[in-house]
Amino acid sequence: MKRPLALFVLFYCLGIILVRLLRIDIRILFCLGVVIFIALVLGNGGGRVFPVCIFLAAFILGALNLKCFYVASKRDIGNLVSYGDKTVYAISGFVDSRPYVKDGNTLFVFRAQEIRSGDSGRLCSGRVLVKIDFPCGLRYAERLTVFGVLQRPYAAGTYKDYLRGQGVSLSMRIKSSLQLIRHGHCGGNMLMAYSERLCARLNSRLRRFLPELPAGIVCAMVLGQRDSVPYLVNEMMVKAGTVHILVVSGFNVGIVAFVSGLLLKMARLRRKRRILLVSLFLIGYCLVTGASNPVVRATIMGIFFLCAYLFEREADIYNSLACSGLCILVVNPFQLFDIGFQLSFLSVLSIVYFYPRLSSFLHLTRLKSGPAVFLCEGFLVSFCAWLGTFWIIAYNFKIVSPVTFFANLLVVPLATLITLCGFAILLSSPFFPFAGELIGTTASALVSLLLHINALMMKIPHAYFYL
């Protein structure tokens, strides 16, 4: 059987959204299990029924996983309070994800501890959506008591499906200073903590050597943060297709690997020593740019390829996002109707699948010119990524842009150096600033660039159009 992996990793996905459609009792799934498990074992590993048997398996653990997933702790904050609660509760806690500031508001995951109401109160789990209106400073893991009246977040369709993957069952909106205490020191993931004040003395840094608007889109492409992304820059990316950017994924990672590969192998390390040390580099810059899901799902993705050949096999694609596939959902199984989830993996697919079956039918092998080879190949990566992911896209979010594969073609490339230059200005200016700010004029030069070329791609007769 060619790719058993993928096969089972797809009957794994089939259970999880079998449990999403349907409501099933969890001790059905259990004594299917348990069929299942006897039947492997009876089958002592030989006949047809038991590969059989090992794909049901897999589809009743897909199926199992989410259900647990569904099944709340006792003591999760969302079972303690009712539906149309008016109660004013004071939570202690901490703030578990990097604070998102838009418009003066803060934004942010708050992960409960306890929970009081008057003079009552109790030990509690679970994650908590928290809307400030006033800016105020918040890092990863401060800890804090926030006062208010919780609700459960008004979500539909892919939204709500994101909540849940994130464990969010309730929401708060403080409107007030006198709703929040600041305790002063830290709680949660100490490392991720670390990671998060490095990140914010890399975008002081970044900001030295680039103007605003510059140093905004900079430090998206690089770090990850978003917030000051101009609202007007963001939407006329979604609308040309080319938002994806500004995000950190598999392409900013993507250069990590590829660049610090290329430095080890100039530094003539050996193979095996250069995938662990890019390895390692890929797990720090996830943890630099805030774990966020997208980088993550890259950096597993990545890793999963090197591994392929630090054990000095063939690297197989499929089997890489399998694997990848597998881990994140194991973990997560409400990753799987995440939107980012389905756009990274399918977009990969559809290259990996589409790619040399248009490029054999075309017959790219042909053109001798450089620049048109490259071109060509560009264009086709480009359409082929759009062919798998525009549907996904036009359903969820009622917009089609055809301009985007003509749009990538220009854009990515540029968005490259724009990442080179970030990465570049880091590493040299502690050292050589008036390398800093010669990086930083480049830079500059380039986001403007690329604002233009997005700008002017707008201006095609139906660039874009909404369902």
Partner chain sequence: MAYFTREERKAFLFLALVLFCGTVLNLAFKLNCRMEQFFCSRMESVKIDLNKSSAEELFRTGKISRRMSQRIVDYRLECGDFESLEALKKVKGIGEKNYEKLKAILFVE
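The structure above corresponds to the form predicted on its own; please provide the structure of the form predicted together with its partner chain.
Partners and other molecules omitted; one chain follows.
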């Protein structure tokens, strides 16, 4: 059978979708799981029983995973606080996500460990979305005690589902600094905490060599920090269908793999050690940029390809894509319904599936002129990615951007150069600050060009329209 792993993951996803659409008792799923496991053991000898059972097992595993995700522990904070409760609680815990500032407010997910009301207190678990009405410079894993009223998120569908997918069942709003006590100690995952600090240092390094506006855009492209991207720039790119360049994705991971491999090769390290170190760099970059779905996908796929190169085996892109999807869904099956996850995987899948077929259909190999090949290939890749994603974007964001093909043809190469300049600044500036300044000047000019091109695209009639 070709690509059994991809089929396995497909059935796993179908199981997750089934539980989301239908109410099935978890006991039924467990019983089915036991039956299939017995059938697997008995059918291990050969024949068709084993493959059928393994895919059914994948189906049941996906269903069970999501079902278990729905079940909150008895100590979960969502179970301790009833609907409409106006009691002021004191909750101790730590910051469990990277805080970001939006419209002057600080938002983050808070991991609760102890809840107190008056003189009584008890241990608890679970996550709370905290919104503070002022910027306060919090960091991941910082220990806090917050005081306030706990509320359920709004009943309106998608945002509540999104929060539930993050494991958040309650929210709290803090209006005054008196409602917040910072303990300064470090809780949470130490690796993530160090990654966040490193990200902050790299961010400040980029800002040293770039003016404010280009710095915000380069930080988004290189480090995934989108806080400083001006609102109107973001809006303009959404309308032009080029906002994906502000997201850290496979391309950035590819650059890290290439640059680190190149430097290690120049250091004349052996292949095995080089591949191991490149894999470690990829994992480090994934953590520094916040381990979003596209970066995790690209990192796992990159490691797959490196291992294939190491063991002299042929890498299969569908299997590596499936494996990266499985790794994400095993940790959090709700990610299947996350728009970022869907866009990231579908765009890669549609490029991988449609590009070779369309390329041979259009006989691109007959083209001999370099610029013509570059233009046609670029347009085709953009078209293939659009084929896989336009319906999700239209359904969720109610916008269609016909100008996206032409915009991407110009913007993506520019974004490539800007990203490369960003990495060059980070690598060269500790040793040669003057080089960092020169590269920064070039990067600023490229960012300016990119914004001009985007603005020009928006002036084309019917560049975008809302549904």
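Numbering follows the first chain given and starts at 1. Just so we're on the same page, rigid core means the largest C-alpha set that superposes within 1.5 Å between forms. All figures in this text were calculated on a predicted structure; none of them were measured in a lab.
Annotation for Phe304: C-alpha shift of 2 angstroms or more between the two forms, rigid core superposed.
In this overlay on the rigid core, Leu336 has a C-alpha that sits less than 2 Å away from its partner position between the two forms.
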